[in-house]
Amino acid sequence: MARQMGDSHRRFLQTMMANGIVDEQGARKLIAHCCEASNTQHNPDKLDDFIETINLKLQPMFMQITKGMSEDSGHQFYALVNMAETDVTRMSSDYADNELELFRKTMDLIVCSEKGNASSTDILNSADTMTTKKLKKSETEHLLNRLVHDKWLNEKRGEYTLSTRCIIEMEPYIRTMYQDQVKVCHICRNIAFQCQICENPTCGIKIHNPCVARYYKGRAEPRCPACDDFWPHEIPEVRRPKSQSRK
């Protein structure tokens, strides 16, 4: 029998509505805080059960707290997703039409690129091809900063990638709009942008960097899990949450 929604669940949901996304470590801390504030029992081993109780109440509103993985770290995240709106229109309450057009163009550049990123220069150039009201350079730069702040994009040294929040919330849209370009990770089966690619031209599978780290850990000679060719890329270290890395 499903657990009843209580004050601790409502507090957790309110925070998710305000923040949009939280990592697994943050979710556990937040649940502990919500249970303490509501004077209810806290079971740290029942994270998914706690969230499932909320999701059962969210179903009639076509909302859901969905779990996904960071392509950068491999850590798990939880995002509040509007299941009724699967495309960029979900952002229309926060962004103008021309800002959404530039975001779509940025997604085009990132998804269709070889390395899953887009430079600020390419994004600025794409603003010149807009069909809605064109954005000035300063306005485009300000918009990119907002998209990073709102956790739709990540930025590193002038290169932009899709954030964990964006991939989780936009996954149906991405799979539909870019079905010929999008590939999935051979290990976790999630969409793969930041990844390593098998160099065998008849194979070409993609594996997220964190999945590469876990899959090849302890293996003497890394070989492609699909075609068995030698895997020539650098094998990254497994990254653990800070609380675990200190143990």
Second form
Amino acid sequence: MARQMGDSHRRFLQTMMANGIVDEQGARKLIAHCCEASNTQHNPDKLDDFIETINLKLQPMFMQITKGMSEDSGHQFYALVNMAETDVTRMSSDYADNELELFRKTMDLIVCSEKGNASSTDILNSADTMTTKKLKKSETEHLLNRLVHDKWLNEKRGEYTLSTRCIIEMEPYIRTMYQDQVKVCHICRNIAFQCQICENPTCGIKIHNPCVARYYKGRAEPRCPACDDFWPHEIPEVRRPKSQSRK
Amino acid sequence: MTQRKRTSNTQSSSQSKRTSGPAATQEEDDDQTFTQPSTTQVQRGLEKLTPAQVDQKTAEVVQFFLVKDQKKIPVRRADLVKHVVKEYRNIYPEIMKRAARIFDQVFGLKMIEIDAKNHMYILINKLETVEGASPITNPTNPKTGLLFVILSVIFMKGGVVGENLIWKTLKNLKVDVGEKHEEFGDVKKVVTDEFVRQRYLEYTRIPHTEPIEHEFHWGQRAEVEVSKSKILAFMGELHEQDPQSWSQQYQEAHSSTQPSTSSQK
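Switching conditions: you have the form predicted alone, so give me the form predicted together with the partner chain.
Time for the whole complex; same chain goes first.
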């Protein structure tokens, strides 16, 4: 049963607007903080109800606070998403047209890659085929730094992946734009970039690394849930959210 | 969005709204061709549209505001009508009324007209800023600190200050206007262009000065957004003095025209 929208909800929403994305633990603490600030009662188990109250009001504005999973840690995150955007125009107020073009090219590389990443070299090379005003090497590097800083991309050892925020926000766009190439996780049904693939050539299902960890936890012999072949990849550990000390 | 350089207005008054410079731009002309529809016109307009259409248009206006507000750029009515409202201009007042209600009820923001002549709007926060304790650290803009220092100096000096004092104050804080700053880059540009465009400051020429000198006032956004009592409290802490010891500023800070009478620190 959703409550009436109050100052605690508004404060939460304002923080979401300023940050774009927050992890589940952070969301819990933020809700507690917001309720305290407006002297309202707060039920720590009703995280989803609290957010649902906000979402009901956001719906007419084509906005939603959507939940998504990090492909890295498997932890849940909440992102404020604009449902009306069907393109990368979500970012258009911050980036120039040619910068957006390069971002789309980067996304192309990542979606079509096996491991869900693109090297900085490949991205720099793709700048050669730009149709809008070409970016110089230094400009491309600067842009990539900005994209990481603004939480659209992650970078590790020269390899770029789509951030959790990007995946949550752009999921509809990605599904439409790349419907043939995009991989989908067999377990959670969300789009998947960094995942393991069944080696059976007639099967080939994909599973997110964290979904693999959860699915095969405690199982002696991992088998593909679709074709029952032996699952040959290393099963990662389930990563628990960091336990925070209570204030 | 086109930038327009304001020609300076030498009549300064810190309380009343500023009148614009004599140079009219294209956007001002557009705005002048927009006349507010009457209540009957709005009623008739609404009758011809479905509720869904009106809701959709309101949503677009809300989005437009939120995007602009992210950058603290005021929204000009002319832009709003030209780019968003468009053919729904005959029900413009109704759309604005609904948008204001949405900002209030959903976002806890207040839509304020900071310039009645040029019809410019900003969004300010209705919720009290809760000191510290927020578990999610907002990506704090370092420029906020810079702005706060400048606003403080202007306020303590009675509402107007010559630019040289500001540059000197910043230099004492190791922010040298002449040099490229590590964090802020071109400091002069940030202070005299960015903060002015965002309506936090006003930067106007002092007439008959040779070489040309300017002075700073609080901008319209600062007037509605920034609490003078908070600045005074901050000054009190900084100088280890009771804020009441600055009697004139204390009076001004606690007058009824202030944005928030906050009981919180």
